[in-house]
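In structure tokens, the next block holds one chain alone, the form predicted on its own.
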Amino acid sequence: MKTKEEKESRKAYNSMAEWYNHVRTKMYPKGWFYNELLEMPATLELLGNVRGKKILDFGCGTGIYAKLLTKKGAKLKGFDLSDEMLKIARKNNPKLDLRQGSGYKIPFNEKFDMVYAALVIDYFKDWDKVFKQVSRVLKKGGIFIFSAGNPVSECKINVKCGRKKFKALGIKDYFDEKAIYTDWILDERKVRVPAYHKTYETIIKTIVRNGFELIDYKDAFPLKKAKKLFPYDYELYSKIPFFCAFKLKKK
């Protein structure tokens, strides 16, 4: 049986499948802000030379990062909880092994070099059950690199001028590990999306606790041609860091 977090995460992506894809490959070509010009760059540099190695894309979304390392040379594999990601990810990377599965039950049973998950990780709850799984697949000394919304960014606190909201630079309830939901917005309908907010002590016990050590970590900071390209987002995340990526060896 699905949890709650994975159903909501499923029906939000299933629901957004076109759209999102759309956005990534054909309205802006160039890179889209938030994906190939702030987290991917972060990702990308911690993965480092992926040449010949198995690698296990975990949250394969439209495929987009599967199609990107199989051209350098990965030897990948991957899995989403949409239906309708995987849809087009297939449709992206025909030759590929990718599957219909959850970060609480990945639907391999084989041994990687290395698993990343790229701004997935914090769709789940149970961050014990997800990191149990990944070790399950990952050989020893083999790496896990993930990317994440930033705890510190994840609290901004909002404020109202009139009718409008805006988000603010104090921090707010950050001990409070909760769900948090943002509404994205799709042309003139709204996607609720579910993230569950960790603080840094309770995302680094999880690591020293399920057999990993911390090797590397990056602040993602955005890529100056964004300026031009994405004027405002890149004032506003070039002084606050939005998303972090995390590389780990499995002991």
Ligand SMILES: C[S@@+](CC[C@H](N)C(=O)[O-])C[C@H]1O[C@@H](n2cnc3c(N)ncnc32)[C@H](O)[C@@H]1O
Given for the second form:
Amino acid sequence: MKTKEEKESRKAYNSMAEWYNHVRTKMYPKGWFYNELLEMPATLELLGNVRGKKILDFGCGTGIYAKLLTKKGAKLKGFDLSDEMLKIARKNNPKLDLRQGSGYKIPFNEKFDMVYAALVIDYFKDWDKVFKQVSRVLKKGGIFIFSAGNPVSECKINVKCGRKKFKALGIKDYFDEKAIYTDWILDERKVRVPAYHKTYETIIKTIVRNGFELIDYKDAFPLKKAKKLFPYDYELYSKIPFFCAFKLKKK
Ligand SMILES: C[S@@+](CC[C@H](N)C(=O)[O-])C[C@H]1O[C@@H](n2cnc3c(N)ncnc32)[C@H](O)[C@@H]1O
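Structure of the form predicted together with the named molecule, given the form predicted on its own:
Full complex below, order starting with the chain above.
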């Protein structure tokens, strides 16, 4: 592990692994707004029928997707940069081959029918390097699905309304592809989480340049049941697309 972004995201996820898994499985058994009720429906729709497919879970986190897709009949393997996230993923999926490693050097040498990276690609500065690695482990005609922060809503903007000033989601510095740091508020601590903003132009050119064809796309929209469970988040993110998901085919 060499890069600044790998060190920063590993540190962040190692320090919050237990909390991350707890929120999504125990604290909100019906699902956490941002994952189960917002990002996962988009990614799962793009994944479609996974029965019998050989799938690589890129950035498997605590193994929530891995468990679900294995139940649906996928032949799944996975990897993650954070050893603490991985410890929980292995506990949740004791029979699966889940390895420690980075998407800059995927720790597998075999070929898969599908690779998916749910909310992971934002942690990479160099997407070309990631796409080359994904291409290496995908069969010809294989599918690569990734979900990410939606480029239009990644930058906070200061808004003035009469005398009041507040932070709202909106486009600010859209063309500045810098690292954006967000403080995630856990129970009693803050964890600084990095993410690399990319424009749509960069994303689409990266797809094309690396020999992939864009075959589907989704702006993540919250599930209806989120309206009751998380009314504030539902109201906001049924108006602003917080995440998006791309489905690509290796040519
Ligand atoms: C938001 S979590 C998503 C976890 C899982 N995909 C899910 O949706 O439940 C992001 C994950 O990306 C992993 N990650 C960050 N940088 C990575 C890298 N360079 N290579 C592999 N995984 C990475 C983190 O350790 C963390 O588990």
